[in-house]
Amino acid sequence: MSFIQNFPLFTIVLSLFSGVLCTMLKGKTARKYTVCYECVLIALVSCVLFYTIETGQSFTYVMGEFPAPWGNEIRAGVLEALFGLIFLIVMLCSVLGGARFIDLDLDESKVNLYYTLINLMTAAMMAILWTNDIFTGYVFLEILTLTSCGVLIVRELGRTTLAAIRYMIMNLLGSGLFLLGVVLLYDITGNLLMLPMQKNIAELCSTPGNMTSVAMALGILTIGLSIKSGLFPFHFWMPDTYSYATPTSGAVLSSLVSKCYIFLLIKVYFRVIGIGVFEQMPLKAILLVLGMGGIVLGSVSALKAEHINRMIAFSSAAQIGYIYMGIGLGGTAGYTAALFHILAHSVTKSLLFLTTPRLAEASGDSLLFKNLQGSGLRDPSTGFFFGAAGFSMIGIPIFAGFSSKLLFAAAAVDSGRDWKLILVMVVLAASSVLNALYFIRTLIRIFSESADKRRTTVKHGVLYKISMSTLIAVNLALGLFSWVFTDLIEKGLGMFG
């Protein structure tokens, strides 16, 4: 076994540890080794991503080399390791970008406890990346989840902790019905690892009526983690959380824990339950629907809104909708459109929750829009991030957000049925033009003159303009570059099976 495949073990092993030594250490250190062990989880990941693609093959690791039931199971392929090392850039730069709000946010004493979340936040985001058990990735979740409320709750606000439980509530709903599916899953099959439980689904569905009880336990389980990652019409809880949160808390949870847990339906339709049964399921066509009226609903909660960042938050439950709109509509291209725009969403997302408290630094701490004129003139560089970022949410060319639209056009013609690609061509034409909208009329307000003139301009430290300036680089990557990054997903379904 080459030495490489023991990395995908060691970013989680690290990340946990790191959880438990920052809380021995004090803010400022505790932060400087959370930098430095993020680094080390992205080049460990990079090894990995490289290791598959030169290999042409994914790799499983065997936990203490037990067979199942009482093994468990990593596996490592090029859609993991790609997915890792985004979210890996992602939640780095979050760090970094959005360091100064946590210091001014959080009482001293607490600031130690944020990188200790942060750090097991990013160990089970890499333990659902990489498990090929299901009850693992319960495990995971449940430690996801615990730690997303933590990051919300810390700022001791009234607001942010109203959010807090409210967020809570729906996500132990969403474990609770996770975890009946998985029940289900396993009282069915027999096994938790993923291929066993696959093999035995695939020859139940052989026989039409075993159909009715697999459609109902991933059905159980499809709703609880559509509630946990903000579909409509369970997305009420979306404006609160991210709003109200310290930058780094809003820019994570919406770019990073929200995929996570799309990541691992996908990984279930995949590999537990089989594309080719999934397809044959009603579900497909319910998530294709309720994507599309997330979408439309979501952007004009966003064009209504009068504060920056619940506009931004109603935003984040449309993008959510295109990724099930994807799902929905099947077929490699399908898919493949909606991991793209997970990953097109992450680093856009986070940009504009980093880039909104600076803006509102600059106009008397207020998120208003009102208040917000002229922001990005007496903060130049914060409003050319922010641009750049709402460029790619309405999809100009060259960035992230118009690959991603192309990639859901190209699905909806590949599906072959005139009703499903009128009704999507539709919704993407809507949605375009009410992102324009709102968008368009941001940027106009923050690049107007203000007659304000007690606000000053407003300027930077260098860590978070490298920060912003890597995530419109990744960005541009994946405009540029669609094709590289959609052949890697492909090539990552394609080791799914």
Second form
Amino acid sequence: MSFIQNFPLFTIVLSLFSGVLCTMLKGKTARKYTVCYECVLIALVSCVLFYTIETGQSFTYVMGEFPAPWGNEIRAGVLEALFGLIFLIVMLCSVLGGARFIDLDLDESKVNLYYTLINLMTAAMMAILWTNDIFTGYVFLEILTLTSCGVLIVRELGRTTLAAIRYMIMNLLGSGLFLLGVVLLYDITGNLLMLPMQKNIAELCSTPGNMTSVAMALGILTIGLSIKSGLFPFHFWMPDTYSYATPTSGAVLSSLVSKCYIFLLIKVYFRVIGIGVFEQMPLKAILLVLGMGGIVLGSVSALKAEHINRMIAFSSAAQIGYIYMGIGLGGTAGYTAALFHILAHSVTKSLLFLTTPRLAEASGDSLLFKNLQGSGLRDPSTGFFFGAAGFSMIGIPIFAGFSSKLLFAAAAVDSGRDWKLILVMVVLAASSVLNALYFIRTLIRIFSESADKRRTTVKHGVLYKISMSTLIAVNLALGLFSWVFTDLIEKGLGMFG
Amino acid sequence: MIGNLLVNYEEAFAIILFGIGFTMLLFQRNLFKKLIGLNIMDTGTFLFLASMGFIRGREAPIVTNGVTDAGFYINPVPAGLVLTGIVVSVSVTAIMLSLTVRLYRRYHTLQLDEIYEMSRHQMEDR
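Having looked at the form predicted alone, could you now put up the form predicted together with the partner chain?
Time for the whole complex; same chain goes first.
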């Protein structure tokens, strides 16, 4: 066994340990420590990524050397490592880019606790990515929910508390359903490890009558995770939750936490149910229709919003719709498009949420559109970062958003010439137009002259500029070299089954 | 169909409990009643797990009188899952209660409708 095979476990344990350690450090030290250890994690995960590409196969780490049907397992393949790497980069950039607002919004004695939450959240995300045991997935899902509620309520406004209550209630409904789904699947298969479950389900589903009970359990589980990730019609909690939180929290919640739930869902489809069995279920068509509903409704609501963060949050709802549409289209092309869009959206959305508060700072601390006039001129660097992210959201070529839209269109063509093709194309076109409408409107507003001509008085730190540039660089890499990433995703999906 | 429900009455009852809790958590306007709904929902799941794990006529999986045959004992995993679930449920309830306290201190009511009405008049741009 190569030493690198221990690294996935190290990432989880190190994050949990760092969470505990940060409770004892001072605020500034806690931040420096968090940044350093996130860099270490990125190095570890990159090693795993290169190792799995090199060997061309995934590996399983058996916890405590208990063999398959009993013990707990960690499994690492190309897909998990790639997602871990991009998620960690986004996490690091969000922490660095929003550090000033964390200091502003929190009491000085409590800043270290924020980093505790961030580290525990990283641990939960890593565990959900690596785990090979569905109940471990549930436990870390709850940890992710609790920590995301924690980073939400650090800003002690009435609205954030109310948004947190709403967020928690929706998430608890989701976790309850997920747990029930897991319990039903355990009841049917008698296993909690993913591969034995898949074997038993494949055996069961070879008799036609048994399909219903598996589909039922899977349906409950899917509803649970789609509530948690904010699929239409469960997206109404998103605007309040994302808009009034500290920028780092908004970025992390919208770009990483909701994506982790979707990743877990795809993992369940591939590794627990088995993709052959899943493709026979009617669930796919439902996800496709709901995804498209989310795209249209999210975009229309974004167009009507008067508050820039609410607009971005509604556009998040639309992007989640894209991802579910990819899953609903099915086939390797559909899942690849969905997974690629998870990456593209997480690097773009975090950039948007981290730049808007700076634009607001240049306009008298207001995020309303009418006050943002000319803010991009008063604060040119932030205006540039926001513009780049906006272009990616619209789907201008060379940015990641364009590649993912292209992949969705290709997946729709692949799926066969029926109603799906026409519907997906119409929805893609309509949503591109709507996206362009509200982002270009915003860009025109922030870059047009206003009566207020003073430059911003706030100097941006170097770290903020570096982290924002990193996010744009990753975005461009995803856009320009999209074939590298789609190759990796396809390879990872091959290892998944 | 009905016969199956009667034989598995424990599971049927657990699912009914889950449904009651779920609808309470979703539709009640009072925060405390929502939390009670959350606990009923979780309890429903635990009842389901516990009743699935129990087999009549077998013993708890602790070797006391030298019998090592697995057929003599019940499966301990569901009980372990129930315990884990209870821990998760307790911590979630605790955090929800603390949020409720914070919300009550600010708005002096536990009715969500009234709180929404009040928060609508607040202007917090950023």
